[in-house]
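The chain below stands alone and is given as structure tokens, in the form predicted on its own.
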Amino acid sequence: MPELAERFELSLPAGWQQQLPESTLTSDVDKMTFVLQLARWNIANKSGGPFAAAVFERETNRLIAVGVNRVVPQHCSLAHAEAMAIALAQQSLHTHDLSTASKHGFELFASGQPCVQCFGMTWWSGLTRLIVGARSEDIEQLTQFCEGPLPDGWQQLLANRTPLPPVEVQMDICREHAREVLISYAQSDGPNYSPGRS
């Protein structure tokens, strides 16, 4: 019988620290611009897909964690940018529930609208704000990725989340810039790693 795997590890690509901002980012546009720069870097570095995300502490604007898509190089369909950022934030703060780690709460900036997987991760993470660049229709149209069946009224479901605090959703921050990142990935002939497409 072959030896069964008993652990796995996900990590950011080498050089990610050099992409960090030099000063505190305070506006939604500045935070999303940073995230989109991370996504562009991930494409140019050939270290994953065209997506990035970051977790900030609300009110203080402290950067807690970043994530980029690592699905192909890490051989793991879980390694979406949002998942990487959420998991690294939880590891950094030593909690599985981000709703309990700060009186200010935490927000996730995502270069693209969460897929069905990342919707669930957002729900369970304890985040209290989600800020989105490109929409699902942008992602599917420009890259041919499959985003999966998000539930109808997904934004309202997050807004009504209980017993966890509600999640405030803000769409279309730097949407055109986010679309340009997706176009650049498509033009780079990056792989479509949606299930059944590779």
Contents of the next structure:
Number of protein chains: 2
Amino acid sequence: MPELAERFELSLPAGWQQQLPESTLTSDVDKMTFVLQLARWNIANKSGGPFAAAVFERETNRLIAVGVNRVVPQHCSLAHAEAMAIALAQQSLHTHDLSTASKHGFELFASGQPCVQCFGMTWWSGLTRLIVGARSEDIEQLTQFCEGPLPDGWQQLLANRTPLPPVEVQMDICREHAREVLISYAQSDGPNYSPGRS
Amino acid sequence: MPELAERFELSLPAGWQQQLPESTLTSDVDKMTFVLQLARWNIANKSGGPFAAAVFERETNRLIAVGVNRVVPQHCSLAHAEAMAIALAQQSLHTHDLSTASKHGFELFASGQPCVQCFGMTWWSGLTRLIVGARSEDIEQLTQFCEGPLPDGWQQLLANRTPLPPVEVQMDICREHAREVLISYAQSDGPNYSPGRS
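Given the form predicted on its own, state the structure of the form predicted together with a further copy of the same chain.
Once more the chain from above appears, this time first in line as the rest of the complex follows.
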């Protein structure tokens, strides 16, 4: 029997700290603009796909975690930007359930609409707000990525899911800027990491 | 600005190697029986939720990776059994796309029907076969867990998803045995790690 793996680690690319904002971001547009800059940096840095995400505490606007796509460099199809941001936030706060870690709750900014995997990660995370830049149709139009299926009415499912805490969804924040980031990935000839497509 | 996390690690519980089969498992029933023993061990060991999974190479029946639920002990809502098995298989094979790592392809045995997060993980993994023990309705009937939504026709979506490689789905393998494992978790008074429910 060959040796099987016991553990795996996922990490942000070197230099991520230099991408952080110098002061507290308070508006949705400012937070999404920061996330889109992070996605641009990940493209230029060739450290993963053209997506970034960040978790903030609501009300206080405290930045809790950032994420960028790490699928290809870290050999892990789970390592979407949202996965990185959610898991790093949970590590920092020492809980699998972000809904219990602050009376204010936490919000996830995602440069692109979550795929079904990241919809599921959002579902179980304990986040209470999701803010989206580019839509799935933008991603499929502007890049080679397939987006896959989502449950019908996914936004309403998140917003109304008794007995679980509701997740508010806000679409199209900085959508045009988010589309430009995707165009720059296509122009950079970055890899398509969908299964069977690389 | 407080320090943010840069990396996270997920691992199998100590003693997992002693749970491995001594010889090659060749039938679906034998593989699922092994996975269900692993889930029972995770319950008795109090090292996570009542779910286990394993990745095998198709045709050769080589065991590539195992996974058990690690959500609560490792503070990570991503750490479902399927996530562990998929990520550990990809680490061992040094690729984010299992469809490229063997001409035979790889299959995932899951003691319980994948939730939407694990459906998404399966979608992007490059696996080409998914074998399920207990159904979602068994999990919701026998434990406190909410299962959440799945895309309508999720089995057909996996089986027919041009241009991505198809994923065959086989349900109800050792379903009664899988239900007994879930009952034993409910009797053990194990935690409910759904958001807002712990």
